[in-house]
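A single chain comes next, written as structure tokens; it is the form predicted alone.
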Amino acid sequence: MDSLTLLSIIITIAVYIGASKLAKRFPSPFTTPILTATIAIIAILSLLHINYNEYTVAKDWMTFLLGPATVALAVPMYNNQKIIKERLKPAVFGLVSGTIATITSAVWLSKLLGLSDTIQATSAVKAVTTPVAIEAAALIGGNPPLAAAFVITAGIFGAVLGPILLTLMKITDPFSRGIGIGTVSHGIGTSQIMTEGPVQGAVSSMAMGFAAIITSILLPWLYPFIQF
């Protein structure tokens, strides 16, 4: 590991710790660590003239830990398995319909805005976790790197605005809030909704996984039909 990579990792960790402390002191959807940390890191890297390619090596080291972190989401699911089992049938219906609605609305909005076929295909996978989005986008003619960017953007917006929109819609049930965020905002949204309570976090973790599976199965068959 060279000095630039080590510096980039230290900057990222330090900024995220600071963003987490900021969120605890001033709790708000707009102080979500993933949002404030992203903005701060981009600003710092720009000031230090560290480009994306140079930062990529550090990013690869850190994203390697996403595997263990994702597995760790099974803990709240296990602790709340009773309520998940009790409401599994309506949850599956909500997950399938929500995933289809997310894919369809993204593609149709892209088409309405006159965006290219590549962007339309890429936008279809914005609501699932990055590894799945990259592979799924390639299957339907999307752009994998752009898919990763869409996923991160959707996750940040979901984490920041999702809880606000659910509250405005008077959706207060913990299970419903968790499944709504997990379906459309994957891991980034899940990390935010976990701050509300263990049920929200457990259900969001489940929804994130199911949404990825449903998208992987349905997207290659669904996409040609919504391309009118």
Given for the second form:
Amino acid sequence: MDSLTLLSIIITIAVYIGASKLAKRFPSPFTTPILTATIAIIAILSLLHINYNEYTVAKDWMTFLLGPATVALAVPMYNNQKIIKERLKPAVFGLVSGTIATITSAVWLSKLLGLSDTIQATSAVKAVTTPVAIEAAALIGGNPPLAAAFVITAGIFGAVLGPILLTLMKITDPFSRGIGIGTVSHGIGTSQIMTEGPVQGAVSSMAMGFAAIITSILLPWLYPFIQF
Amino acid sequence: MKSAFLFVAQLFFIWAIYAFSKYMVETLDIPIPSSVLGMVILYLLLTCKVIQVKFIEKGAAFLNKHLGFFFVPIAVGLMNYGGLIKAHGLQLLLMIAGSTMIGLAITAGITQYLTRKDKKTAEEDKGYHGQSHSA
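Show the other one: the form predicted in complex with its partner chain, since we just had the form predicted alone.
Okay, now the whole complex, with that chain kicking things off.
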């Protein structure tokens, strides 16, 4: 490992630890570590004139466990399987309607805001986990690397603003909170809503998986249908 | 020492499920992400009692706790989109935030509404018939 990679890893871990401490000291959606740490790391890398290509090797080292970490979400799902089974019907209804709503509203908002055709197609996939988003974007004429950027941004918005919106809407039921966050902001939202409680985390993990599968099935059919 | 070894073995086992899922997705061209397939496989192994939850609990708890960390290096990739953000940043933020909040409100709103309706119906059934129906 070269020194630039080592430095990038040390910066990332140190900033993340600092961001987690900040979140514990001042618990608020706006101190979500992924938000504060990402901003701080981008600022530090820019100051040190390290570009993202140079950071990529460090990124690959650090994200080695992302796939296994997603697999491990099966454990909270298993521990909460009773509530998931009991409430599967409302959950599936909510999840399918919400997935259609988030896809349709993204495309329509992009059109209204005068964004390009490529951005419109890419916006349709932003709610689901990155590997699915990349493939689904390519199918309908979107841009895969941009899809990854949209997915991350949607995840951060869901993690930061999602719990505030749910509370404003008086959605206090932990199960419904988990379903909503997992459906629109995948793993990033899940990592945040888990801090609210184990039910939220378990349900959000399940919703994230379902939303990915439903989106990849629905999108090629839904996308042409919602054009105007 | 023994517990450290067990912890690493648990991580390795979870990683192996992921590696297996990745291999399956690539060879069979399954249209779902490897990590989601791996999640389903581990869930089935647990529910079918092939493995006990205590066998992987520590490793899984560690990964769950630090899930957020693994997204940070990927999110740093947003620094590549400075140009696009300068050109259309506000529109993009409005679109992404707006549709994320619309999707969230509808998903969570419908789920909570239907759950409460189900509960109410179940309670009414109890009242009318004197005993509960198992749905």
